[in-house]
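One chain follows as structure tokens, the form predicted alone.
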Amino acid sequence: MRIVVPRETAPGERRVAMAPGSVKRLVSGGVAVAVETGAGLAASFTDEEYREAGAEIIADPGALFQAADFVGKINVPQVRDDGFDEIAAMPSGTLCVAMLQPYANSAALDRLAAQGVTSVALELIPRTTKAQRMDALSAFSTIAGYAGVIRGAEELGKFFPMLTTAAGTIAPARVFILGAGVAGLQAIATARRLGAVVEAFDIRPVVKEQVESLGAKFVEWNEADEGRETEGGYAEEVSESEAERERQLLSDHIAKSDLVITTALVPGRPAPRLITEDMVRRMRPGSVIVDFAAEAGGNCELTVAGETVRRHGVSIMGPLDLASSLPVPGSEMYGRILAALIEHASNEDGILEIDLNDPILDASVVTHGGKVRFEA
């Protein structure tokens, strides 16, 4: 088996699909790995480190893709600025694994199928115990939860912990986290480590124990019930009337918070609108909102994707690069995820076999046999 790791060319992307450590483990197991020249430089991994790990370094992307059995990427394959077409360069029968964003990239899926490429969208890996080692969404949500709080703290301009100084006692920052999934729980843990007083809200009462175990207060909603969680572990979408009652509950908590982190997402749909302009008006000047859902339209109606805007004295951040903002651990985790998927999809002889009767592959293989299998 020959695995190739191309350079990521999406704007702002600093991660690489495999760090040298993952390459070394695969090579020691008898797998050939080729890495494009400079693929790891944005994540501080040099070509020499990859060579020492046993990888072949190839400068020509055409030659790199031509010999591929398995292409490992972070982002959906694309046409590069220099005109090189990554999908067209993949041989028929190649297995391509990436964060394909299948809800938004139907044209790329059509092209992958027409090229005869079998592709796996890691976002669709089921959240089961057996698939846990392949859960890229959780890995990158962990990074986003940490990085989002750090950025919010920098923007806030005040101490997080309570401090007793010669000039008197300084009150701790108040942080409110909306959504207690993987990103939200990591945001809670990070804010608590920094010394903030933290509250959190989620429509799933099942997460209350997790929130409180991290030292945060769980804001309860009397309309919440155990059926608010989907099979994949996500919060279920609520009706507009329920959403309005939810916003009424959240408004007072948001108004007294210094930093609000929003993490609510529904796969394949626009982000639920949790914070209105009227709610922002009630916040104290100098407060900060970090909207993790900016790319999907935002949990705050004033969010501008990719920008930090100031409205009614409040800074509203819409970052698009949280998951890629820590490229070293991001690349290391992603490489382990790819290695786990390779192990799962390989037979006893180390040959890749796409068994669509396997529940993990059935859920995540989006193109196979010249056809698109994914239906949004």
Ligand code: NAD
Contents of the next structure:
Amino acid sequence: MRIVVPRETAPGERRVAMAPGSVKRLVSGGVAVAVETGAGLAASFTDEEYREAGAEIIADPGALFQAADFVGKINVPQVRDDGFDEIAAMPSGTLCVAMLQPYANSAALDRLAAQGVTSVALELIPRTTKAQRMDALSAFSTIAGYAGVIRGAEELGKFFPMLTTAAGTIAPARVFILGAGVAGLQAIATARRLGAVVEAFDIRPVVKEQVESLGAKFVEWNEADEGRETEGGYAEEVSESEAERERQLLSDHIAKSDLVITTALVPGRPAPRLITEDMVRRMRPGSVIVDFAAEAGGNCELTVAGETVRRHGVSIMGPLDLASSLPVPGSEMYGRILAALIEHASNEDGILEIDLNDPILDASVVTHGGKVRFEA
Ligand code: NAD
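Can you return the structure of this protein in the form predicted in complex with the named molecule rather than the form predicted alone?
Next comes the full complex, and the chain you just saw is listed first.
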């Protein structure tokens, strides 16, 4: 089997699908790995390190893709600026694994299917214990949770910890995290490590214990109930009237916070509106909101995706690049995820075998046998 790791060519992308550590483990297991020249440079991994790990370095993308059994990418395969078409270059029968954005990218799925490529959208890997090792969304949300707090802290004109100085005692920052899923829990942990006083809220009461174990206070809602969690480990969407009651509950907590991080989302649904303009008006000037759900419409109604706007004295940040902002751990984690998927999808002889009766592959294989098998 030959695994191919191309350069990521999406604008601003610094990650690579596999770091040298994962290449080394795969090669020692008898798998051939080819890496495009310079693929890891933006993530600090040199061609030399890949070579030492046992990879072949190939400069010509045509030659690279031509011999692939498995293409590992982070972003959707695309036509590069120089006209090189990544999908057209994949041999029929290739397995391509990437963050394929299946909800937003039907054109790429159509092309992959027409090319005879079997493709896995890593976003669709279920959040089950067995699939944990292949869960790229969780890996990137962990990174985003950390990076979002650091960005918010930079924007906030305050210390996070309480400081006792010769010039008196400075009060700690108050941080409120909305949505205590993977990103939210990492945001709580990061804000606590920096010394802030942290509160958190989620409609799934099952996370209370995790929030408290990280040293944050869980805001209770008597309407929250255990049945809000689906089998896949995600939340059920709230109705508009429930959302209104939720906003009433959150309003006072938001008003007294210096930094609010919002990560509330139900996959495939528009982001729930948790913060209205009136609620922003009640915040102190200089406060900061980091809205992780900007891409899905925003948890705050004033969020502008990809920008930081100032309204009523409050900075509202809608970053889209949190997950990709730490390319070193991002590439290391992604490479391990690809290696785990390869192991999962290989038979006893180490040959890739797509068994659609397997629940993990059934959920995440979006093109197979010339057909798109994903329905939004
Ligand atoms: P997750 O599913 O683990 O967490 C989302 C949480 O929101 C869940 O705990 C869920 O119960 C909660 N939730 C849903 N509806 C809610 C509501 N009405 N009120 C309160 N809580 C509610 O998802 P995640 O992996 O932690 O990702 C969180 C968000 O961060 C997503 O929007 C994701 O797209 C985003 N994200 C953004 C970036 C970026 O660069 N901007 C990077 C990574 C993740």
